[in-house]
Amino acid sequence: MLKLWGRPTSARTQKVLWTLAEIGLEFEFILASATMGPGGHVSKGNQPFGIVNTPEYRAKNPNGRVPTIDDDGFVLWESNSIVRYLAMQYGPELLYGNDTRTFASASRWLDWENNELLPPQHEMVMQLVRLPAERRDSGALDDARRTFVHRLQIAEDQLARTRYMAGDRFTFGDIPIGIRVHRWYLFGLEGPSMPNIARWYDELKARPAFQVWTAPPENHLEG
C-alpha cells in the first residue's frame, strides 16, 4: 500500500490527498511535520508531529519537509512531482485524458500555483491563522491579499476561455488552484468579483473527491 507522509492542513499535502481521492487509491497516511502538531502551529507553543527530522525520514526526503510518498519502494518528494506521478501511474485517462499536450497544459498550472499563488497565500495563512495575535501584521496581510488577487486574475482570464484550467475537462491542473481558491473563499477577505472562478469553483465543490480532504474548513482555518 502506498504511504504518504504529511498533514491535512498543508496545502502541498492536500494536492496529493485530493489526487489520491480522485483516483480512489488506498494509502497509509502518516502525520508528519516540523511546524504543525495536534494542537496547532509551533509558533503558539505547540509540539509538531515530528518524524521529518529523523534519520529514517531524511533518508527518504533530505529536505525534511512534507509531503513524501513511498509507493512499493519508489520514494518521491515535492508535491507537484507526486501529483504528476500519481496521474501518470494511476489515472492517465482520468486526470489528463492520456494526452501529452493536456498533461503539459495541466502541469504548468501546478508550477504557476507554486510560484505565484503559494507565497502570498502562505503569508495570509500566517497572519490570519497560525501566528499568535500579538505577532500578526495587518500591513503584511493586506500586501499579501492584494498580490494574491492580482495574480489570481490570470486564472480568471483563463477560465473565461476554458471550462477548466487546462481545457474543457477536469485535470490534475485544477487541483492546486482549486485548493488556493477554496482557502481564499474561506478567508473571506475583500476582493473583486471573479465570475469565471466562481463558476469553476462551484463545479469543483461538487466533486466527491473535493469533499474528502479539501472541503473541511478545519484543514484551512485551524492552526
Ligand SMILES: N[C@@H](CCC(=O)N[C@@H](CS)C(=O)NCC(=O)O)C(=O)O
Given for the second form:
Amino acid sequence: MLKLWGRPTSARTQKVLWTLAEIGLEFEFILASATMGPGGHVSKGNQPFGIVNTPEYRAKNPNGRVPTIDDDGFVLWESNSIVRYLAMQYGPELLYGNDTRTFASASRWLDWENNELLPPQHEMVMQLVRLPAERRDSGALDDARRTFVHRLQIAEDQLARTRYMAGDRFTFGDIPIGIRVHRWYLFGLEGPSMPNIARWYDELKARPAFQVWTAPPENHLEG
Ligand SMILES: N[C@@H](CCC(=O)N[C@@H](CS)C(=O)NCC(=O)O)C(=O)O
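Switching conditions: you have the form predicted on its own, so give me the form predicted in complex with this ligand.
Time for the whole complex; same chain goes first.
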C-alpha cells in the first residue's frame, strides 16, 4: 500500500491528500513534521510529530520536509511532482483527460501556485495561526494579504475565460489553487470581489474528494 508522510495542516501535504481522495487510492498516512505536532506549532512550545530528522526518513527525503511518498518502493518527494506522478499513474483520464496539453496546462498552475500564491499565504498562516500572539506583526500580515489578492487576480481572470484552471474540465491543476483559495476564504480577510473564483470554489467544494481532507477548517486554522 502507498505510504504518505506529512501532516494535514500542510498545504503541500493537502495537495497529495486531495489527489489521493480524487483517485480513491488507499494509503497509509504517517504523521511527520519538525514544526508541527498534535498540539500545534513548535513556536508555541508544542512537540512536533518528528520522524523527518531520522536517518531512515532522510534516506527517503534528504530535505527532511513533507510530503514524501513510497509507492511500492518508488520514493518521491516534492509535492508537485507527487501530484503529477499520482495523476499519471492512477488517474490520467480523471485528472487531465489523458491529454498531454491539458497535463502541461494543469502542471503550469501547480508551479504558479508554488511560486506566486504560496509565499504570501505562508506569511498569512504564520501571522494568523501559528506564531504566538507576541510575535505577530500586523504590517507583515497586511503586506502578505495585499500581495496574495493582487496575484490571485491572475486566477480570477483565467476563470473568467474557462470553467476550471486548465480548461473546461476539472484537472489536478485546480487542486493546489483550490487549497489556497479555501484557506483565503477561511481566513475571512478583506479583499476584492472575485466572482469567477467564487463560482469555481463552489464547484470544488461540491466534490466529494474535497470533503475528505481539505474541507475541515481545523486543517487550516489550528496550529
Ligand atoms: N518544495 C517542497 C517543500 C516542502 C516543505 O517545505 N514542506 C513543509 C510543509 S508545507 C515542511 O516540511 N515544513 C516543515 C515540517 O513540517 O517539518 C514541496 O513542495 O514538497
